[in-house]
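Form predicted on its own, single chain, as structure tokens, below.
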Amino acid sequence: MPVNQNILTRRRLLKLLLMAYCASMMPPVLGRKSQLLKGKNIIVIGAGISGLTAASELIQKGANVTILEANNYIGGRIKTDWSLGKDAPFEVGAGWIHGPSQDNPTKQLADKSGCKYFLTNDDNISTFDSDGTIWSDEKFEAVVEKWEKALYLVDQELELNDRRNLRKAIQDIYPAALNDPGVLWALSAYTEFDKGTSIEKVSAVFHDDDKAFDKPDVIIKNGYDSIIKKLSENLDIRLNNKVSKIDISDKDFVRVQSNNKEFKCDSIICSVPLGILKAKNIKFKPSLPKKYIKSIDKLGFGSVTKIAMKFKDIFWDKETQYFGINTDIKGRWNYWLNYRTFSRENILLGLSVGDYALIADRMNDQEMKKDAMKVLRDVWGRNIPDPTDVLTTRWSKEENILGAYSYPSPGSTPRDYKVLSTPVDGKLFFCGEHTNFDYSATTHGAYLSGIRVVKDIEKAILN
């Protein structure tokens, strides 16, 4: 296809309009330390990836931290479940590290975790129709080849401006893809996994315009949470303590309540989830700038839904990593994860995504369980054994958190990523995922967030 040289594309002039900001978030050079906040009182709603990140670099600055989490667990959404297996981890949130490249600062920190490592394979998968008919190489090679076109031929036509969803963008612009369930399926199992919610409702402008680094994903064997252990060392950590009003009206001091108790502090970092901003669980005292809370209604905050369910004998074929089912209904339990090849367990991982993760976390779990296992029999067979164990999530059910990761909307912009990284009133800072538009919904993205808050507050200091 010939190309105007003369003309940039879409996507490299939005990385021209981030490099500035990508450049403020990268870790600070090992052992420069800071004397500015020596003796200051800060404290951190929440205990996730990027507010320990946060508070641990605060402790090496010579702050004094808290940390106020509202669940009853460290890690947010970031948590391990060994109930299947001694070398089973059920990752309840965060399950890949994506694109452990030494660049990635979650692979450092899981280095320095002591985490081990199975490299996974995407190219290690098959995939069946919804009545158990095996796709052939050649199917499989053709559908991914017309998904791939329908989001190039998307990447090449929108403007920056443009507020369609990816569904809609590709049906003006090659309505041939969706005819196509192929595809269909790939758009659920790929795309809407990997933004956490639906073609419907994720902007077809910036849903692939962050970054990410390099290499095939890794899984943690060793589990998730040995990241969280390691990054939570030494803190002062309050679980059960339930952040309902922040108020930064008073010159010298923020107040904070949670539960029955006021804290006062310098300075706070809300990383609570979009979620919970979304829900306005949260008060604001003063209300929070029109600009912030225009940002926090356009993004998006989906949901993606686990099960996994734990065998007798094993009914499929040992050596494939990933099994897909085009399943009639989109976002139905179309993806699998086989455990048997990094575990000894006889366990396959199911996920629904898109819509449909949001219909799955309503059930509960016989119901979830059967509406998974009718999935399975229409391809393995009507006889295949009810599972021994069988474990779930509901992230969209989660009281303190609200859903699985951020998404651009039809409508934001990474200006609206930016407005929430920006403090207010140089007392109140904000990080998280949904505060880093390139590494949004990923645990890296999270963690960048927690190093530049801190500079963040740093300049706060100095001006």
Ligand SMILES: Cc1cc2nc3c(=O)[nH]c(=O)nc-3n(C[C@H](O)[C@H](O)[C@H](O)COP(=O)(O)OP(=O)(O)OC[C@H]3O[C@@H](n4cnc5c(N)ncnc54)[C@H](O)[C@@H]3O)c2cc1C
Contents of the next structure:
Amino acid sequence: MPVNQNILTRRRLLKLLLMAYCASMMPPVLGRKSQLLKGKNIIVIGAGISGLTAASELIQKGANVTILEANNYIGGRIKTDWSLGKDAPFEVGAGWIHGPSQDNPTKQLADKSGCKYFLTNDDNISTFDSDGTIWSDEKFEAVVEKWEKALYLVDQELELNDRRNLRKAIQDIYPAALNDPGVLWALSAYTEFDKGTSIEKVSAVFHDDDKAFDKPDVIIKNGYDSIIKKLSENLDIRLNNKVSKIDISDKDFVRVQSNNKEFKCDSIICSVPLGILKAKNIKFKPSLPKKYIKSIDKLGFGSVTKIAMKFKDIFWDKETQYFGINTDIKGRWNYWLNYRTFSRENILLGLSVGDYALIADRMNDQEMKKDAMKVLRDVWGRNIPDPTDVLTTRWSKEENILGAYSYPSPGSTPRDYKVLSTPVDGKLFFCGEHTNFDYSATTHGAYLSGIRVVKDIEKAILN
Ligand SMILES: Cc1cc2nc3c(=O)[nH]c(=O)nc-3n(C[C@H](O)[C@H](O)[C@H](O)COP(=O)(O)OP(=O)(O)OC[C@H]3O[C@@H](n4cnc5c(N)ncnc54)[C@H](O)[C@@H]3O)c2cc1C
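The structure above corresponds to the form predicted on its own; please provide the structure of the form predicted together with the named molecule.
Now the complete complex, all chains and molecules, led by this one.
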């Protein structure tokens, strides 16, 4: 029927015109995603999880990518040392996948890397006073309840513009909590460990406004660095290349100066830790806009110190996951992980946190061992033997890292993290855990920042 055919034809024509119009209004990135970065030369500074993630995304989109890494190893704050035993990974940096639900990108990556997990149980803990008196279950529960109440009250009472540190806010709102040495232990062993700094230095308002994935934490039995190995497959990584200068003043390209040579590229991703930005170890030309300098200054970067000690015989309870020790000095070796719950080796891994982490970082191996053994001997007796092997960390002294992870200091806001994630001049891009407030201080936060930065580059090319 000709009439109908005419109507259909006209309708079809209208539809085609509409489709063409819609296509012209659509951002080309949706239609030609893989073409956008084809042939672009991009340099990534830093081979930690964020830099490696960005690089592998970029490669999949057709870019030519070179990674410049100052250290002689990849992974940055993810590093596994196997020298204590075949089933005893010593995680120098990140140790747990926090919230290993299927939504957690680190968990997804670990699954793809064939990782095996050990589920840790925070509730499987025995806690002692520094003279060796063990806490009853009732005492432990009362302490945890008070600690949670203190954090809850601070959360309820503070306005967003409050500039108090956490300790001061608790002191003002719920002073009884601080009079209880047990609560101070919980504030240190849990909150200071989580934030990588002391309760005197972290913002009371924003210290726990970040997000978390679901499920209890796991340890990766075949080493956290399994995910780094997987991520780095087929990437061009130049080790021992410490970048000292990034020059974006030329209209057509970016110049990057490392200790080895000068590189040129179209865009640059800087994934170095906040500690390196704070120390101004990289010169930017022209200098970074004022808002970046302010945010770098405002956010904090603390430390967490670990010591792993291997003993010939076990002198502690084999089945207990964690030992808490309410040491006289806040933050001093107050939380211990028992390797016997997942390994054949008699290893205790101790943590110093808050301001004490910075003190521990200044000790040499001998001093650190003596200091940590004093704490263990106060609990398990003077006759426990010296360890046969010891491994230590000093993150604040690692010249290419300078700390453990970022934290919101009083007066800073989530906006400071946002500022540090914003591109400069469509050529200089940033990623790293310190550019992602929601999941800062974690491997998944760093990973997500690596994904985000590639989208930023695509957007910049479209503009
Ligand atoms: C002790 C400790 C315990 C932790 N525990 C956990 C945990 O249990 N779970 C968790 O999820 N997260 C944990 N984290 C945090 C997690 O490790 C980090 O958030 C994450 O690994 C950071 O990745 P990134 O890519 O942002 O930075 P990085 O891994 O630090 O990578 C940055 C890279 O830049 C390089 N670099 C620096 N300067 C230069 C330069 N001038 N030129 C070239 N390269 C340079 C560095 O060498 C480094 O390799 C822990 C961290 C530490 C230190």
